[in-house]
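Taking the form predicted on its own, here's one chain by itself in structure tokens.
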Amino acid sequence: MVEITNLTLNYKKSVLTDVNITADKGECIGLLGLNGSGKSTLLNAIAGIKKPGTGNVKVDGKVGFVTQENALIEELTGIDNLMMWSSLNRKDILDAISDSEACVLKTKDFIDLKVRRMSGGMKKRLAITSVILERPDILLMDEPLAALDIPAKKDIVSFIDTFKSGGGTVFVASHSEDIFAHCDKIYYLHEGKCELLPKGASIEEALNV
């Protein structure tokens, strides 16, 4: 689904050099690293937003990108926000968020609430819903669990597992150990390098290097 070969990314200065990652259907790839290590830049390259310096990014399938900042309009309801981001009408959206994949996010419970009255967890789940309405094959997620309460984290992690089981591919950049337990491979980004973290390696120790 995604094949990254000898990729170099430059942003003002060289951020990442010689990145090689292969992600298949049904896999979740974790991107671990401190702030400024290049996680978001790498996601942007996969999404086609950031052009490689050298190397290649091959993507086979439709990409959906859940950015760290929620692009939601505070004065509108959840359903109105979803209708803005989709060509679907209200009935079709309600049907879509009731299916086995999207229903895990429980967006239907607060769909008529104005965004300004939603908790951080509700906003994040709504933002994810707005992306998956377009039925992506590959989902990019930038810090999806940041500053969320435990129930919201559980719902999002459950969604990732459901998306994977349906054959979807996920790339998730995060600092949260909770989410890395659900990743098939974890890549550690540091000092311009992107290295596969060995099985059983401590995430906490890696971040303290």
Given for the second form:
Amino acid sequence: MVEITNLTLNYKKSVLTDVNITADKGECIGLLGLNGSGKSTLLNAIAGIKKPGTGNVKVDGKVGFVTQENALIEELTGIDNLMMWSSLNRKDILDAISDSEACVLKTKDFIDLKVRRMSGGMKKRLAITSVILERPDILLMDEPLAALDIPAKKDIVSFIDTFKSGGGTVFVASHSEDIFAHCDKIYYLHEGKCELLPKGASIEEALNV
Amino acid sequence: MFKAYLKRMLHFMPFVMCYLLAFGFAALCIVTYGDAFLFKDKSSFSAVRLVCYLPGDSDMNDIGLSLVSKIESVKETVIIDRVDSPDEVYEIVGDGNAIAGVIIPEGFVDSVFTGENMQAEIVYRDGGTFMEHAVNDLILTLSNLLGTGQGIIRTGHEYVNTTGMSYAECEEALDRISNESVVYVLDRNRLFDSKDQDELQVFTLKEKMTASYSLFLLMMSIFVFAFFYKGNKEAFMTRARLSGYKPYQVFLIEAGAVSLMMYVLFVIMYIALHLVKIKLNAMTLLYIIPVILLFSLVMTGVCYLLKKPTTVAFAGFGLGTLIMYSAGGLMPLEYMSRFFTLASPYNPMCYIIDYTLEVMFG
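Given the form predicted on its own, corresponding form predicted in complex with the partner chain:
All chains and molecules follow, beginning with the one already shown.
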């Protein structure tokens, strides 16, 4: 569970004031907003990387963060990258990625390939796998569908559904409508403010405001 | 994470080897043939300033000094300022306004004929940059020239007074004697003729250049290593933090990995130098480690500050070259303007070069 109350944050060009968000277990929260509106800054605050100016961020559980840029080492294979971030050995990792939650990402199919030779979709799936190996309760995803092909998008969206159904909480910052259809709440960030988008409201309209 | 970095190093080494092959060959050529370029033409010497005290107010002193100043090789390389007292010599040399001074004692000329062989006093600054033996050679030559010149003139005057020889005849004889004597003195010291350059000096130069170019190669490996770092990427650091790594741990792991690669680079350089008959002390492989650690820490720091690999590579190249050049690592300070000689004690790279030189050749 995540509870953000009266959060004010200043980071680079982004300014967030008086942000209030509550996310329960099994919920997916969408963060919508134009470039520079503070979506990534907010995710960083939830992850505990940026300290809030005022207000409070209460996080109950382990956080996993899938950053916009993949934190992978290009020269190494997929399995080497997973082993770098995980304390598990090769066999345990292969077992872990075969379970129902992670197998949706189909990482096993390309795990021995060097990251340099992977497509964008493979890299993103590998990055997500490396995060979920640590069994997070709360998953933060920053633009997870950016520049991906349709099959990769479908796999990632279905992974989010699986993660939610397992009781996990997901925060996803995106511009993509595909993902918002799977969100329980959508927050719209604009000029430093964070407002809950009413159910049924058009995302395009919100972005045109 | 360190295990992953070890694997990564193996994948990175081919790039390091390519770098070494390209830059290392160029550096080896410079070290091997550098002395041939530097000593090829005596005009490549920059002029040095000397101060000279001659006792008394005798015309002979003026003529002697004038004779020395007009010798072609001296004219090109040495500016001689005459001063009125030995104290002034100490003061000017002490202030760094002259590289050395000569104090001719009272009765110096007479001692030439009596066999007493008085010694001229030589004062030079402990700059540590102008090779000591070169200064000694230069000043010894000058004092010899002064003594010879003055002796010839004095002898000429005595001939005029004692033999009744005319001044015209005396001048003709003096010209011949002085030319031959001066040629003799110059030939004996062999300072200004590049082809007869003291072998020790050439050898010292080669040693110093080997040390400094080895360091330069290690420094310039930033061109390759700038692309190795991941800790300067925000996404990577975010991931590392959430996996329980502190920023300083990532920094140290990366600096350690670069140190290891740099050490491998140095071992290859060590073997290559042995193959071309430049023998280094075996203990170099141990004593070079602090230098490598220092370089890798500085490089990692620069990478974390500037973030973008291309910016790091070019900034590293520019700054590294500037620091190394001003420390006399790319070209000996003796061939550079006086500013660099005076500034060198404030350049830490000078001390690193000296340390490496000591470590490599003892």
